[in-house]
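This document opens with one chain alone, in structure tokens, the form predicted on its own.
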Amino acid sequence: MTNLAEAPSQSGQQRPGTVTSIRRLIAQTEIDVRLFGMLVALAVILLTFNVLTDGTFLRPTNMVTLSVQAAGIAIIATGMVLVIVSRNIDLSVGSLVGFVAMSYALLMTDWLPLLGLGPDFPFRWAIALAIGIAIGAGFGALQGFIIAYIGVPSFIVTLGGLLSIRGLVWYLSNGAAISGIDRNFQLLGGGAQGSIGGTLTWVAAIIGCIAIVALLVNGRRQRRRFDFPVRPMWAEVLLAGAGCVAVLGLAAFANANLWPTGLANRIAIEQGWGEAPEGGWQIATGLPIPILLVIGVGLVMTWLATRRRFGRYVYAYGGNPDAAELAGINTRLTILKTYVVMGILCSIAASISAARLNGATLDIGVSYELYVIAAAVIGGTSFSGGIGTISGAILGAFVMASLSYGLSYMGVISPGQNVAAGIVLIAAVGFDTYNRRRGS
């Protein structure tokens, strides 16, 4: 008997066979195909650079450094998703990062000591961080108010912010670099001491695995409760297994990154660990704090975007502004809130930059806006509004960072990196436009 999957139809074409079956299986898992494609693209980029560098690129030290460099862009990109989804733009994020980073440095070196909050004052770093976040939120609120309530286009407002805030950075520091911030604040920048260590990394990985399984079980229970279709059990098991393997693999990779031998031996002597073993102490750094910040911000922003009224309002407005207003949504306040969120996220990214440099320079945050917008767009955010995901933007940030770091690792200078980033951005937008036209 002829196999129906291979039998020709009356039109002379073959019936869908193996390809259709594979598509049906993928559809049953409900995996975001675009997100999965980006994961594959990221893997291809990393493997390509590893081959071009004779297997030296995919070392734990390089990958941790790459991740820390991508952290600031990824954090801001989560907010840029909401801004672009609401049919606006924010070109001032890089300048705001530079201004807040300089404020952090001056707070801990000049301003707080004048108030009696010297280096020995406990939680001085937390006070500086809170003030910096307030500064970022204030700038965001100002720009959001001008856009939402006065009606000036977001492109003009944030372009003015890009120029004026960058000028304020110079006036703030009189054109000089500032160094010498609080030692506890420096931990936010990562590094050997700015990481949580091997044991806590495994604990975090186990908690992550439990969370993945719990979310899948709860989602299945909720679907059954409201009589929604559920995924096949094999798909649930596959997703849980793949998620846990990925989390545990990342933890193992992070723990393969070790402290510098000299620093490890010095810490061991200070803490009285005894005689060092042959070859020195081997201490796993584990997950850097900036990566934990990215994870935390990603979870909070996903919760805001998908589980809270604010997020639903943003997507409703981006999908159809007129319908959103007719539905009773306070669209002006919603837009204002998106820029306040952006200001807060810029302050968090600025803390990472200032901590890594142990201070601030005039060029912190330069070109951030380009990479942030590129990360959001590559992650699937549409300039037409109403479409975009937080996870896609984070993944887009790591794609951009992988290209930049890989080219830098191979000795390509900054202009060459910008050429590659521009090509990738144009290709991503072109591919997205093509898919939307074909779908319509």
The other form holds:
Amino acid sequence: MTNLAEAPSQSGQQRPGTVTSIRRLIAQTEIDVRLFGMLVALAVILLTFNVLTDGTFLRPTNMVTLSVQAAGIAIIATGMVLVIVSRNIDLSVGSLVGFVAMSYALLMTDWLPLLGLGPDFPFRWAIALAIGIAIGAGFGALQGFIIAYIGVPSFIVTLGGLLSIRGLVWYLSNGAAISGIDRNFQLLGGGAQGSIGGTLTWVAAIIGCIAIVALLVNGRRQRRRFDFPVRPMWAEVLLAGAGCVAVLGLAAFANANLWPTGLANRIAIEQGWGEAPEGGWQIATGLPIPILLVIGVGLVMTWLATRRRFGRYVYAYGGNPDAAELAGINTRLTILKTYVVMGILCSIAASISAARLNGATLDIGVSYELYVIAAAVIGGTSFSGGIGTISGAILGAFVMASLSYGLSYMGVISPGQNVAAGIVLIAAVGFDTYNRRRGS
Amino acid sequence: MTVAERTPLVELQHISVAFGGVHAVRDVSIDLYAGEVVGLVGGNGAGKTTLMRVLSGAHPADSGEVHVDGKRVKITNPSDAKHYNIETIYQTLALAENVDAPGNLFLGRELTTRLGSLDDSAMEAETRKVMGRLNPNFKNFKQPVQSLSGGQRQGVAIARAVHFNAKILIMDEPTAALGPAETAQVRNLIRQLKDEGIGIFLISHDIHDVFDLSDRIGVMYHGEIVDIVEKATVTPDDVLGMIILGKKPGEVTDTDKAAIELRG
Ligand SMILES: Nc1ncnc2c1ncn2[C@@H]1O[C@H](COP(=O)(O)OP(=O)(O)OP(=O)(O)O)[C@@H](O)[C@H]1O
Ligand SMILES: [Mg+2]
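Given the form predicted on its own, corresponding form predicted together with the partner chain:
Following is the full complex, with the preceding chain placed first.
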């Protein structure tokens, strides 16, 4: 209250006054300023490409393709955050994606039929996915064990993993590319059929809105329970409003993406929908399944990182390994678990790649480790340990994907895209470093 | 009060710790009774912290035994120590810099909801209670402890040690970073905990603190115990002499005294 009373007397220096009061208003909403900044940066990148391409870039079909391309990197980057936060690194993710993708392909064509699970066996996709995830988790556990319990530096262990697991991919298929993925499994790759359609997208969006409001209300009630200071009501309403608008906007955007005419006509004939209406079939694809996977993984990982003991220990260890040890935390097991999580995420990403390709080649996932690390770092994860957020890493993956997709859309070849990605990486970290130094 | 007839809370017997060729602690035996404060003094590198780290489970002893309540125990990690209600305020504080005060206070012993998720509100509420007793001006419950002052951080470390019903408390220079008011508060806290029957090992370089608060004083010199004395039987100068020379007051010669004079 005193602040309000004093404010008019300081009106001599009006500009600094407004700046600080805006700061204070933002602080009251308790939003993550860095994350907000990244959202703005992403918007700027997208809008710039849109202007440069005469307004064609922001078409739903482009955005959906871009998102599906970013999905694998985004999913693995959420795990890389935990690994880097706990002062380690994982260079083996690309090779592991390759190995598991090849395993999916072979499961479908060779291994499952050997077990008597032929092409018509129900839920083959789920069985294959479960086996793939077990394989990923197994490799993760092995590397994590060597790092945490034997004490070999993670850089070395996962560098070895990068080399040897990629080599194993060759032995899996005797150097051949394998194709022939189950139809249901292919849906994991997105595309018109691998999307959930207009109605379900709206349902998902409405559930999302309810969840946002419920989370805010619950958070407020929790703090009330102990008489803690709460956000001002306007901030709560603003956050809820902004969240819901974003979710509904996303849904509307996904639903503006329509089935390609040729595909729609073919399916219409196959399924006997009858005559196409005036102007052809207008079927909304809605959210692609890979994007749903990103959202799901992002939520689960955020929950793990912020609401569970495991996450708390990962961050505490990253902030001060000795403190974590002295607090009686089983730090080795914690580190091992981060690699198991990483393996599982690689398997999920691999399912998207294999599904999109309808099989696996020898080089699926090559240089993923670089993009994944870059995404995490652009998202604010710090190599000094203890700092990084899941949502930041996902945004980081989307920033990188937008850049490379935008550049390729404009005809820039991939070496040029790499130049841009590298510069953005350095700029993002430079910006963080500058901000932190100014902050302290 | 015949101290000798009671069982000590803790007995450290013939503890030795070496780092490579350095004998940080050599054949040290010391005990601690309930409701007693034992001051541990000595020059830099005398081995005080290392000795206490053995009891905290932070570092294994090369040889020697630890007894708690008269029973021999194996303390191989910090969880073991906590299991025996041994709590420690480390000289380095041992806080996770990127985690907030409640997170640090409950590190490794988080309060959770029925579904096993962290109950941050409950932890914050508890933290507010404890900190209220120690440092009523403390308000930064949501910031990483990195952004706190040295004294505030020390406050968090102290709060963590006293919150979990310690029976044996190890305080390694607990007031090194504190202001006068906060130091006074910690002294009061020590007296209060002592009255509650908690045994305290207090490491401090402040001889007056030690004389003020301790019942007995153990002096270490180059990894060995010079002597453990009843406070009433010595003067601060005697203790200072033991710290600097590593000899009991009776053994000090005139040349030793001259040496002290020379060093100022
Ligand atoms: N982790 C370590 N590795 C190697 N040597 C160590 C280690 N910790 C302590 N030492 C050595 O052990 C000896 C005793 O150190 P300690 O920290 O116990 O002294 P201290 O009495 O607590 O000193 P101070 O008053 O400075 O805190 C010193 O010579 C120190 O160099
Ligand atoms: Mg010490």
